[in-house]
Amino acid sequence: MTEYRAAIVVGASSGIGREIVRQLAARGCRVAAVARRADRLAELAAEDPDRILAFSHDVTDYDAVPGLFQEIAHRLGGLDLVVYASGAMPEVGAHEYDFAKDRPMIEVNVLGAIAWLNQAAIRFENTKRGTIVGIGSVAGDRGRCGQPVYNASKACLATYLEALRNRLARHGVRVVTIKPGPVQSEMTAHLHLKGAMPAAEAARRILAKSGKTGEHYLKLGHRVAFYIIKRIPSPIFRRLKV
């Protein structure tokens, strides 16, 4: 498993991001935990104050990102991993088309990721080393009817990360796209998912896969299933409940 000395995790106040922070710190990594909810970050940092640094930040404050990124890298004394785990997925009804709900999904899932990961790309291209991890979703593999904009946001993130991967591979930089299936978290609580993976287990698998550039599902079954799903012709797919 790849060892990291200094990392930034954006979206660290709950779910997968929070667990990634904990697991990195347990392995001796100094971690900047970045998220909007300062109280949650304070609780997290108190678990390991020598290794976890809390930075309160709203990922939609795009103009603040370059300065904050540089400050964090300086405070950490270096940087070799950046994880973007922030996500928004409000509950959307089957016949609901609500721009007020759609907008934050693009602002958080796409624009926030670009703002942060562009900074990581600049730094790592210059240092000729480093790892970028973006937490996507199997939801981005097809345009399913349940969550049109969430699906689109994760598809956009996957394509953006692929483009970064193609740019940065020649500079010795890993770019890793993670496509989890259902995971137990606050964001998915309203979906009442059965058999969802615990966030701690998802984090463990993500860190294990972070050493290999490319796209990764967290379960072999998802890899096989979505290989098939992506190849179902659209006229047939729109009749299926998947």
The other form holds:
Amino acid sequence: MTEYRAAIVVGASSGIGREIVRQLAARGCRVAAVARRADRLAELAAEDPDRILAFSHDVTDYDAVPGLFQEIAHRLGGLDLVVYASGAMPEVGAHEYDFAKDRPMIEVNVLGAIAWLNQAAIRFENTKRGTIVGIGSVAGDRGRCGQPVYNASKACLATYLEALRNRLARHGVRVVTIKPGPVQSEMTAHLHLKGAMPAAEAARRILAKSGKTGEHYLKLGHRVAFYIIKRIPSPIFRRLKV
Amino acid sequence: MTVLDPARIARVSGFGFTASADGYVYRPTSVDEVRRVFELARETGRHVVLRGAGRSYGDANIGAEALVLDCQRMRRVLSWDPASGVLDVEAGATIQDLWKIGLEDGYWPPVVSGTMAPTLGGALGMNIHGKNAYRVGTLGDQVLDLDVLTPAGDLLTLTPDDDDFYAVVSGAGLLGAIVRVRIKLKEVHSGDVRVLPVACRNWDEQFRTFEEYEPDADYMVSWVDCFGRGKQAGRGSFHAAWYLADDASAAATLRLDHQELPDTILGFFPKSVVWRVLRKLNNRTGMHFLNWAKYKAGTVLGDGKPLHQSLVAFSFLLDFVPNWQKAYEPYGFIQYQSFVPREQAPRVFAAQVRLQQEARLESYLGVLKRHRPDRFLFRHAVDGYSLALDFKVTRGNRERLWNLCHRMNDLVLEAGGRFYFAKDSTLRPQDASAFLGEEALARFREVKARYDPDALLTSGLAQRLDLV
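Since the one above is the form predicted alone, can you give the form predicted together with its partner chain too?
All chains and molecules follow, beginning with the one already shown.
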């Protein structure tokens, strides 16, 4: 498994992000845990104060990112991994078209990711090394009835990450897109998902896959299923209840 | 909050690429721009690392998340007097710049390293020596005066009459940025030197040969085969060289085109690919063979027969094969050079090589030189000899190699020897304080407090050795 010495995890106060922080710290990596909720971060940092540094930040405060990114790398004494795990997925009704709910999904899932990962890309392109991990979703593979904007946000993130990957591969930088299926987290709690993967297990698999540039599903079943789902012709897909 | 230009960040490595760190690289072209970098460091709470051409092998020219002040663009010639040989240049000028300016007027840099790449500022920070160290001392001994910009903001002119001169030169770039140097070049009457190769069968012959030629040779250096064992331990090939007092072809040999290193070997094999061949041989078996072959060739070809060589070809052996350091990829190499008093040197160096052989970590290249003491603060030289060693770092040998170096360090320290920061990767804080001595360290701290009260200047080496 790839060894990291200094990492930033954005979206670290819960779910996959928090578990990634814990597992990196347990492996001896110094981790900057970035999230909005300072109290949650303080609890997390208290688990391993030598290795986990808390930085309270709202990912929609885009202008603050360049300065904070530099400050964090300075505090960490270097940087070799950036994980963007922030995500918003409010409950959206089947007939609901509420811009107030849609907007934060684009802001958090897309614009926040671009603000942070652009900084990572500049740094890693220049230092010719490093790993960028974006937590996408299988939901980005098709536009579906249930979550139009969430689907669109994750598709946008996946395409952005693919472009970064193509830009940065020649500089020795890994860009990894993770497409988890259902994971037990606060974000998905309202969905009452059956068979959802525990966040700790998802984090373990994500870190294991972070050593290989490219797009990864966390389960073989998802890989097969979405290989097929992506190829279902639109006239048929719109009649299906998936 | 001051945000640095993110595109300035780069992975910066020492020459042996065993140590590297990400830093924000600034390449100023004026003293004011250097000053601005110090201010920027203060504004952003960062350290500054001084870097010349990046030829220090270890971690003396890198610093994690620091502002890396690369002075290579400050290389203007401020004045050159062909009558006296006095050259006034910005400190980013390289040794190559020096000889290219002086040679056609009959002047050669009085002290050169094995490569012409180092900048004067970097070379003085480390106070480099050459193959004539026993005769003329270090580069610092040749300087008439210099300007140093302190992080406190003062631009000071220092001469050898100032005590601080002896701290800034040799101070490993931890006291201030040397920005200008006035130096007197050595008058020469030919672009060639007379070189005498002498094959040495063992350590005894090595040291005897040095003593024999010391009284009159202008340069002395010897290559040591670290694979030689038993009665052949210390075998190698000694070279002495003399300036030519009288050269009928001086007009031709002093021209730059006479000094150009050829870009092929034997007229057809391109040197640009030699490192790729070396890389295939760059393992214990290959290097054992190459060292043996070189020794055998030295005993048969040209032993005791003087020849003429251009100053460049004789002086800059490390520039003979371009990019040779790439033969050590991907894990790099360390250079280890220790300086031991004359009486102790035969015993200590023989023991060092024995330790290497016991550990099966023989140096692939050993170079023996003669030195004289000097008064610089972080001096490396003693009245004795130095043995410089190249060790390949592999995926699995790092810990064993560092252990070996620590055991070799102990031998050096017991013998009252010293070390050289430009080539160090393995010293521990206790080793550094043992050879520098408390008095020198106290003096360093005193100058540091005056020149750099905010402790802006640091480096990987300074942090490793607790110097700052």
